[in-house]
Each structure stands twice: as C-alpha cells, then as structure tokens.
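Only one chain comes next, encoded as structure tokens, the form predicted alone.
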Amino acid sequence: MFRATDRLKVLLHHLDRPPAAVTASSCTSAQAVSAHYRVPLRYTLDNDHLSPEQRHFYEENGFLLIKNLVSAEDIDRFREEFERICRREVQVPGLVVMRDVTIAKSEFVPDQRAVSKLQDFQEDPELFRYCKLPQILKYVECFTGPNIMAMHTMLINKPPDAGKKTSRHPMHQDLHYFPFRPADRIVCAWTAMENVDRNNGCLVVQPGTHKETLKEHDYPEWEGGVNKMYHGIRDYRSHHPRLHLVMEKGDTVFFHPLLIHGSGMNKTQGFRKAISCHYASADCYYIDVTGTTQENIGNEIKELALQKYDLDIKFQESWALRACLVQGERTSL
C-alpha cells in the first residue's frame, strides 16, 4: 500500500501522461497485473479495453480520467439542448430543474442563469444520447459488465458564487443516494463541457477512499445555506489527501460510488458545465434502506415525490421508474 505522498505522486504522473503512454504496458492480461502488483482485481472486470495499468490505477484509486473522450460537436449539441430547456422551448417529462439557493431567492429570469442543475433527463432524447455514446459505454462495461442501466442523469451548471459559498458541493459518496447494490458494479461517467479547474470549481477527489465503507450523510451546517439534496459526510474531518481534477472540454472521469468527492466554489463570472450519468449493472438489486444511514435521503425523496408529483412510492420504486436500459438485457434493475 502506498503512503499518501507516494500515492499523490503516482496520481499526478498518470494524469499528466497522454493516453498512448497510459495504455502502453508490457503486461497483456489481468493475471499479469495481479502477479505484478499482488492485489486482487475487485473493482474492474476482465476485458480487452482497459490496459493492465489502467485497471490497477482504478483498483488503487477509485477513478480513471480519460482525455478527449467526448467530441466538441456532441458537447455543443448538449449545451444547445440545455439552453432550449432553460428557455422553456421544450418540456421534458420527469425532468427536475434545480436552482442554487441564492438564485432561488432572487428574481427569476427564464434562462440558463437561473438553473444550476438538470436532473433525470432520461426522457430528453438529445441529452440522453450522452448516456448511450459508444465511447462512454465501452469504458462503463469494464466496471458494470455487458448489461448496463443508466440510473441517474445530470447536467450541472455551477453558477458563479454569490459570496455565500453555496456553489460548493460538500464532500460525499454517491452511494448514499442509491438503494441498489453491489456498489462495485456501479460507476459514474462525468464529462467536462468546458475547461474546469480550481477557479471554476472542478471535482475534488480523495483517491483510495472507494475502499472504505459508506459514511453517514446529512446537510452540512454552512452559513450561506445548502442546495437541495446536497448532502455531505456528517462531521467530515478527513485528513486523507485530496486531488483536484483539472480537465479540458471533452475529458471524462469514471469513478466508484464510494469514492469521497465534491467540488469547490466557482470563483469566476461564468457558469461551469458538466454532464454525467451513473450506470449500474442490470444484475444489481434493490435494497431496503430502513434503519440504515441512507434512511434520511430515502425519506426526503419520498416526501419530494409526494409534494411534486402526488406519488406515494417507495425509495426503491423512485429509482426503478427512471432507470433505463442502454446496453444488453434488463435482468434485475
């Protein structure tokens, strides 16, 4: 096991290398990786797409950054569809439109400046096309297997911070929101729609934390307020090293649902956009979160469904309704 400083050196070395260098390796099989590094391959599946070095990197760190994976043309089309939705030129069934807490308190303007996030866009053919991109799915299959469900979709439009630090996203684990398992067959694809860095609030990850258990989450007690559903790890005081993922337009990071991550403030005057999808193996199964650390988010989702849609449904059912098959067969989820 690497020490923290050694781990960060390895991370920075990998992130700075071009894709060709990352995939180059004298090892030609998963068995060679296992023999060389003496670690079990738990988080990735045997396939011909990931190099042994890439598999080891994800196994150790819980994420993998792929440069220039989504074309500028596709991203521009997603941006145009986002703007059409914000202008109310198109109505999308089931779409959740979210606003930053500071924007919600100001005068409403029907354009993209008023929207901080679109969630559950599975009924929008143009945006959902992201979830079915072949170059995305070939990586996803390395973590989920061939039967793939798109479970959760988002287009994030992180606004300039109004001075209240509300554009931050607290450090959290995505598995907190998911009533399905196993965690190792779930993965997120997160694509930068423009250059992202520490100035406009890039992703912050804590490499290796995917090997830990699910923590207790709740709303952090921040002075400026917290956006709806932005739960964070309760009493978060981790001393684990952080890594800021500086990315260019089209770069995509794949990460495990237990990886602790968040994002900082957007200190620029522009909006920082990204599009993402959480995928799961269709062989995954739903669990009852009653009596677990996830009970609070389960109750919140049930209350929201009752208020917004007048639907009295279970937490698991709310996920089953929006889950969409994107490859293979729908075997369980």
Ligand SMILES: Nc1ncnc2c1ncn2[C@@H]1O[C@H](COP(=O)(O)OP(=O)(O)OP(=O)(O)O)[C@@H](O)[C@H]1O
Given for the second form:
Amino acid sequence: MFRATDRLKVLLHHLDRPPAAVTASSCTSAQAVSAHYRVPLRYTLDNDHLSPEQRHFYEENGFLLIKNLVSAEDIDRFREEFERICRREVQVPGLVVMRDVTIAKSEFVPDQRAVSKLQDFQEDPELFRYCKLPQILKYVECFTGPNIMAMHTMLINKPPDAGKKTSRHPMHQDLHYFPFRPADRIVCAWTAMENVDRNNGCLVVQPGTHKETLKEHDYPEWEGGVNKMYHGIRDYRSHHPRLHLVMEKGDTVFFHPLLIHGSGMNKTQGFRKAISCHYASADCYYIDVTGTTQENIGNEIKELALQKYDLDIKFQESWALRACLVQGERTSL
Ligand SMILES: CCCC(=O)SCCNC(=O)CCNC(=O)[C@H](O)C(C)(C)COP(=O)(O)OP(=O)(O)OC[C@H]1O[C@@H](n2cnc3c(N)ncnc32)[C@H](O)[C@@H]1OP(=O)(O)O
Ligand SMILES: Nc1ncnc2c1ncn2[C@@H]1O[C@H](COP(=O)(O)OP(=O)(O)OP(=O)(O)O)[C@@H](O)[C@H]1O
Ligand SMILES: O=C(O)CCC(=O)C(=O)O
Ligand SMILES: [Fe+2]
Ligand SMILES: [Mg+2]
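Could you give the coordinates for the form predicted in complex with this ligand, as opposed to the form predicted alone above?
Full complex below, order starting with the chain above.
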C-alpha cells in the first residue's frame, strides 16, 4: 500500500531537483503556477525565488524543506556562542534561558546540560546573525513580502530524556502564541544544527494542517510533567498523517504558523540542537485575544512579565518589544 507519508517522502525528494515540467525562469507568475496546478495561490507571494513545484508544495503542505541552506561554518559559530552563553561568559539583555522541567528546581550548573532552550536572543549579535542570513531572508520574503520583522528567536537544545518524556514538545500550532495577523504572512525558519531524526527528537509535522483553523491549546496531561508554556492541542486526535522530518546539519524548514507540529523524545545521550526564527510581515497588525482561544497563553505571558520583570504590559506589547526589523521598513508591527 502506498501511504500518504510515502507520497510525501517522494515529494520531498523531488523538491531537491530542478523542476522538470516547468522551469523557474519560464514560469514564475502566480497565474502561471496557479494555472499549471489548477489551484488558487494563497500562502505564497508572487516571486521568482521559489520554483513552481516548491510553491505548490508549500501551498498544499504548509512547509518547505531546503537542504543545506546554512553553512557548517555559520552553525559552528552559533554553537560556540551558545556554549559561551551557557558558561556565562556573555550576558545578553532580555535573553530567556530555559531549563528542562525535570531539573528546573536543581542547582544551576554553567553548562549546556542545564539549558534546554534559549529564547529572545535578538540582542546577541552573533546568534541574531542567523535571522539576517540573506539566503534565509530570500525564502522568508516569499511568504511575508519585502518588509520583514524577526518576531521570535529560539535556540533549542533538546536534552537527553531523563525518563519522564519531558523532552517532547506536544503537537501545537505556533499561531497560538502570536497576537498578530494575518497568519499567512507569518513563517518560521527552523535550521537543524546537527543531523536530526526520530532518535533525537526531530520535528514532526502534519502536512496540510495549515489549512485548518487555530485550535484550542492547553497543557497536555502528561504524567512526567510538561515544560512551562509548552501548550499542546487540546483533545489531540488527528486524522492527518504525521511526517518525521529527518534533516541534516544546515537543512532548513520553513513552515506556516497553523501547521500542526511538535517534536518527539530525545532517546540519545546528545543534546539535539536547532536554531529558529519566526518572521512576520511588518505590515501585519496586532489583535486583542480577549475572548478567543489564545486568552490562556496571553494571560500566562502577561503574568510572567509581571513576575519576572515587574512589567505590567499587554500580550501585544510583549511582542512589540521583542520584534526587530530585518529587511525593508517597519510599517506596522
Ligand atoms: C512559537 C513559540 C512556541 C514556544 O515558544 S513554546 C515554548 C514557550 N516557552 C517559553 O516561552 C519559555 C518559558 N520559560 C521561561 O520563561 C523561563 O524558563 C521560566 C519558566 C520563567 C523560568 O526562568 P527563570 O525565572 O529564569 O528560572 P528559575 O530557575 O528562576 O525558575 C523560576 C520558576 O520557574 C520554574 N521553572 C523553571 N523552568 C521551568 C520549566 N521548564 N517548566 C516549568 N517550570 C519551570 C522554577 O521551578 C521556578 O519555580 P518556583 O518559583 O521555584 O516555584
Ligand atoms: N497525547 C499527546 N498530545 C499531544 N501531543 C502528543 C501526545 N503524544 C505524543 N505527542 C507528540 O507527538 C509528537 C511526535 O512524537 P513521536 O511519536 O515522534 O515521538 P515519541 O512519542 O517521543 O517517540 P517515538 O519515536 O518512540 O514514537 C511529539 O510532538 C509528541 O510530543
Ligand atoms: O523541538 C523543537 O525544536 C520544536 C520547538 C517548537 O516547535 C516551538 O518551540 O514552537
Ligand atoms: Fe512550534
Ligand atoms: Mg510516539
């Protein structure tokens, strides 16, 4: 039987090759791609960077994997900076250093073993270089347009699972965390800093789910505990097939903020590393999440800002403070 996941693997394989039926130079306009595939284009913008096949793939699946987009030299530099931060040799304003929930209450050791994630590294020039890499922005522009804001930055150092499955990231949609719209002008770039597969907890995606609505999210009822703010889709039962994204160092996946994804347990003894940035068109606008499914995360972030920084701010303001322009003009966000 030829399963849906097999079909996707074949598609992923073909994406690495030059388009056969139509060439990028002969056919790049929205109308041409649209006519060729007989579908309206909604998730990608008219541009000459994506091949018609790549464009169609993102439209249908909500993600696009590009092999070998970030050089090994750059990744090694990000890794060195990460290690300096862990050893506390550099202090970065606004940086959130997160520990896995299983060791959250133990004494801090200045070592990568105590750090499961860095968030908000926009004030670290070396790590923030990732968000400004021209080859990444070329792709990002296909989804956001020319005015680009870096909204959210992360370096994920998924620890070996301590036996409680807390290294998992529950299935979720990133839009749950974002009080800005439209969703189609937001995209995440996620780059593997080493080879990732099911053993060390690669990304798991449900292709096509970007066409669905934003679901209700909450803490999953996991016996071993859940990390702070790791909300998952409530009553997670999905008919969509799951696809494990096996990636090599430097491979980068771009994905839509409604795409349902997560990552599995890290069954190895190594720390699985990835670096990512969520981008949005600067022309996006903030929304008030009161009375919506996002109210729970909005309140949680507001409480955290109050407790940790003594800041009484709105959910939208917490994002406006972190947002950085990386290309074009800061028009709205
Ligand atoms: C598209 C976006 C998708 C996502 O971003 S999903 C992930 C979202 N995650 C986040 O935004 C990061 C949230 N984490 C944080 O802000 C920080 O790590 C956090 C929880 C405030 C802790 O930071 P600090 O205050 O610097 O650390 P601390 O050691 O002083 O701990 C303070 C209290 O927090 C607890 N804690 C720390 N890490 C935790 C964890 N992983 N899970 C659950 N609780 C955790 C810690 O036990 C301590 O609690 P208590 O005050 O002693 O009762
Ligand atoms: N009850 C659940 N609710 C939400 N997400 C879940 C639930 N159970 C598993 N997941 C998520 O499914 C995704 C894929 O997990 P996956 O099955 O690949 O890894 P695993 O269960 O950790 O290990 P294994 O490879 O042995 O299955 C992860 O994001 C995981 O957190
Ligand atoms: O495990 C990962 O790297 C994925 C993390 C993720 O999806 C998120 O933080 O939103
Ligand atoms: Fe995510
Ligand atoms: Mg499983």
